[in-house]
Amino acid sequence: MLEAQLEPYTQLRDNMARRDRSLREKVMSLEEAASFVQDGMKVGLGGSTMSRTPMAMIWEVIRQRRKNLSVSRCIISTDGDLLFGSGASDHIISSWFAQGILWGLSKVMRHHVETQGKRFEEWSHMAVGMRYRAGGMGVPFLPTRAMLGSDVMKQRPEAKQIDCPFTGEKLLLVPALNPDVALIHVQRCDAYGNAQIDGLQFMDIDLALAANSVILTTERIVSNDQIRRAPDHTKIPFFCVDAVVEVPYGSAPHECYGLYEPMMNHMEAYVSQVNSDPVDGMRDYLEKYVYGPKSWTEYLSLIGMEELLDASQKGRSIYND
């Protein structure tokens, strides 16, 4: 019986072991990279809340009309709004689903969960990280104390409470989370996919190891020589990565540490529009900012040069201080 339960996970690890991990150039367009994401897949998102969100890749996936995606992220923000509102995702796994600290819980999420049958699967923040870590380690679960005694645990029958065989104390086993594909945005990487991350890494390293495929979007592609000059800054190695896409302002309107802050005028207008009407407001936003532009550059022009420059100035000043 136990062998039958473990077989699917063993097969998953076998599939990952067969991946092409050779040192090769992986640069492609947003459109080409989005082909890694197919209907019904499990998709992991890097970054957290409004930090280093892989927004350009999410934007392209929505434009390609993907459906039935199960999306996970440690803390999800307006990216979750867009995925639910567009119909790209019907299931989101996270520890908190909000529009950002300033605006609180997402009314778009509440509309789709309460009236449209979509699922928001809540875990504790630590539990999400432990699930990615188990996936990256190649084990079916990891033990944790997170969620013990909380109402979150009561909502998660997938987690199993046990008595520790060594100490007798209560522990919770959380199952591994292995996305089919991970979308991660970084400050820079080389053409092979060696990625350097400034600032907080969040759960991106474990996510990259756990996912069967990894798409990197990056603010800029640099030479391998430059990567080798600071090898301690390389957080995601090339052998985890399947696609590299250079996308300046690839987290807009969210922030990318050291380069730009959130574009707050755009965010304020967005939240006001979708919270006043989660259906028509979201539909109008998607038509103008996602389906309407012919390119990511055209999308950025809709946000506005003044806002981009202001966000860049604030981002650089924080980094330099």
The other form holds:
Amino acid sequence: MLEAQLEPYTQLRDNMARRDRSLREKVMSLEEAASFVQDGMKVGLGGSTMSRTPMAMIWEVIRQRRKNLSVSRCIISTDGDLLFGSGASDHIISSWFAQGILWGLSKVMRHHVETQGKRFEEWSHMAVGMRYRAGGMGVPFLPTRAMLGSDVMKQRPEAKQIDCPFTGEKLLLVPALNPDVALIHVQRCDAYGNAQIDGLQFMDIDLALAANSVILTTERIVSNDQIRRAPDHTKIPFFCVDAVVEVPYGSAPHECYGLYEPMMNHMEAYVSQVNSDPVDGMRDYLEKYVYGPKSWTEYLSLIGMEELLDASQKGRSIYND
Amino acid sequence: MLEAQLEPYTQLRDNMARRDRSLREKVMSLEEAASFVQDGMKVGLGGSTMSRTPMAMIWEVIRQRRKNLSVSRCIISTDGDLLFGSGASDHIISSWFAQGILWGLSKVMRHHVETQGKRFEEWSHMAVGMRYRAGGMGVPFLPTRAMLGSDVMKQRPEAKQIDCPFTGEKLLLVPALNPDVALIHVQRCDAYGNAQIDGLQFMDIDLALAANSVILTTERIVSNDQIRRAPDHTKIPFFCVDAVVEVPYGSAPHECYGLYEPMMNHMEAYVSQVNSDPVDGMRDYLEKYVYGPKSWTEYLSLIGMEELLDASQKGRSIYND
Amino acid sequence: MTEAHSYTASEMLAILSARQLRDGQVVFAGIGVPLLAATLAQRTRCPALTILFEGGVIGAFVEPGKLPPSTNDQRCTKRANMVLGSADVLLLLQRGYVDVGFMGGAQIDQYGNLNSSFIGDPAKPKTRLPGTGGGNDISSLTNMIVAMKHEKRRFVENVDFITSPGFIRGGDTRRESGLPAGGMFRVITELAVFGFDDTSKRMKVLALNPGVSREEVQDNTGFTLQFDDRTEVTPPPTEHELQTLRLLDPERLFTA
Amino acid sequence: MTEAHSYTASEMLAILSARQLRDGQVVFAGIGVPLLAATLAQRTRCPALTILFEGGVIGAFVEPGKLPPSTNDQRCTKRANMVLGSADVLLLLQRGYVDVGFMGGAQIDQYGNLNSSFIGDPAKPKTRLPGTGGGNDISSLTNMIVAMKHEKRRFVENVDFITSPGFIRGGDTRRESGLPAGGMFRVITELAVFGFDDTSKRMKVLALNPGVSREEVQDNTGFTLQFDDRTEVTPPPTEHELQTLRLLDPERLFTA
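What would the structure be for the form predicted together with its partner chain, given that what you showed me was the form predicted alone?
Full complex below, order starting with the chain above.
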């Protein structure tokens, strides 16, 4: 298990050497981009909790009936529910897995972990970040001072406690995490994949650098000229990116900084339905909202115009001052 | 020597606990700020080569006749000359030390290293960065894959080569560098020290986090309201900063991104003077430009209005498109 | 107590928690009561207090009536001094920039260890809880204030699972585990304010909440509590505290 | 050669170096001839070439006539795709995003090791040179092209000091030193284009520059050179290459 997770450097470099990192347009549809996600892969998700969740891409991956995905995200919420509930994933790596602070425990997660043998592999929030960062730096580990002494550490033989060769202090070395594919949603990028991210970055930059391929969904595709006018606003460079998909409201019903807040009526209804019946409630939700719609636009229509407008009005208010 | 460089974690934390990190105004003069720099201290310099060099603060430190400073900078140029030549520093840690690519070798550096017993301690550029980054993260080292097999590594017993406990690969652990004080020049910050840096960041963010105190010089002090309107543009948080000094053209005769390019006539004259006579030429330069002027403004007057205007016109052209 | 019915238990928690903060501190606050309490402190006694959120926010000013649904949402960033990556904001704890970590708790033990991962045997858990989030990082790297509900099943002798370390097994075991900095500083409940013995690192009662007896606290606690000789009684919430708090959370999202 | 006096040695260097690049590559370029050569390639055969600079620049488009004084100056960023920290741009090499590192050299040896630190004994140097800069990082972590002046004192059997590693002591010693990726790929001088033997990792001549004999190359080299059976002669600079190059550097800052 551990061996499978930590790629030797030569393999990491070989994978990279094979990747097409040339300056080229890579705009495609959700359907096409989903081909980068194959059964059994390690998938890293951008954003955190209910923010900039790459929901449209997750939605498409579930529609394409992927299986056995090992999914990592710094903090995972209803996206984790959908991945477990649909059968797309049987292993989630995260620091926290619930339906959001307002609703607490996920009965879906509990059902799948407590009775279905699925795995929720827990690391501290910083440790998840250091694992991506090590992956993005091309080193096999980073040293940290968290998790020491806790049972969280004792459950993670993948990490190694050492005595610092300089100071003798106890340190925990957390292994690099290089997902096979990262799904990241951004406010805007160009056709090459040069991406700007407004506001909260979470771990997306490290994740993009660490992953062996990146699917970028974006609220809006802008010209390369626009990117080049403010090169210090680019957060992810194009050569990390393998697919660009324009998906307005691509984090719905979660939020996207500066554009829309979470769609709370939909979230409330969702939580009530799946927490009251994590099996049938989830099945019905997936049928209606994931498998049912013919397109992402049709999915947004099901959430409803009023929700979208309200979330957008609240989303833009971050800039009012 | 090594022990002195790497602070144990408890000492690092004790130093930090004593620091006043409250939200408070800390605007002062160059003269007052220089009191943070004491003889024998480890001083980290922001910027790189000829860019965003904290020249005004260096100038003031030399004027106040500081001695035995151990100075680190990712790439050091004529600022290193002045620090060696004035006697302020006898130890410079850097990846590259010359007068700038256009002029090559520094005869001042050569004089002081080859015949005066001063130390130019060489690390790879990335290694300098990883040393600051480790310092900023509060860990005693970071692993890297550079310097291995080279004589640069063999000259640095401060670093440790290990076999990776995960993969068995050879790695170099570079020790954290936590300067006693960092001098950093920025385009703008507020009175608390919340700083925005446009364009090239170099290693300034890691350096600011790593240092046990930070003196920020800034082209312009702006309101806290302005900072808060775009919190994702803040690059250094106020609680890292111990002094804020407003110094227009504070990097002169070097450049400051988006505001002015290097003042090339002055640089040419400087290089010609000190390279032709690294002792007397340097002494004369220091007398005229460092010890002589009554103020930074008088120093700028010596460089001359035409140079300033020309450099400013070129500096702003980065935004023309 | 004439005030007995004029505030909820959660309001009491938030107000007593806010009183633990000092002006000028840098506080890493979790969602819910911690966020409310830190904001309350900032708007009453501590204008130079700096609040950090796990999502990557420094110096937030939460807008009254617009509480964020988590510390990873954009509402946390309004009028902040800085927004940065979430690994980077957690690293500030490791470097030592943070004075106080402030969070809620589901289960705590005599040494201040917190469990938010498992009820029952982790190998075959009765309940899989949400996990640590940043809790482990915060409690490993700084001084902690925990605000939580006081129930016997939540105040246990030893937690089923140490998610966020307090003093581990007491004495020097925290330091010996590689955590030389920080530790549990205060636990605030609707019954009392707790500290920890300097040597044994066991929880002790520092002050009783108004109208609460020693017996009531002990009866609701799953281990034997130590009481200070000078155990005080906390002054009740003031009108100013209550008004400010209710302005922050008019919908009682976190103070019902 | 009719072209013999129509271009300078530096122009020849820049043009032959540019020819080593392929479209779509990600190239980490040093200042001077490397920057010029990469820009020349980008403006002739390789529009999808990406240039990285050590100062923290991705996808730069250097403006003709406005060459930067170093790769750490703002002129490098004009119309770039991204500006980032200088440690971060170097880490891209370590992660493997870069195809080619491209720099100048002061002294090189038979195994492609470069010295830019010391002339003479490092403990008591005759000359203290400027040092590695990013050179050590680049040559440790990717495939290298080096453009340099061909003089006997610069092409030595073993460098005084390995600043930037080539193949160390030949054979597998680079890999054994912990550098499994990259290595010296090409050396370009005003006399010839060099590669390295697959097994011994010693420098060999791949192609002679126009009008240069084997003897001339060997006479200017401080160690015995291997010549390929099929050693070719490089076609001279074309008018288009020369014109484009001169447009980039009209003041001959780097091509005098």
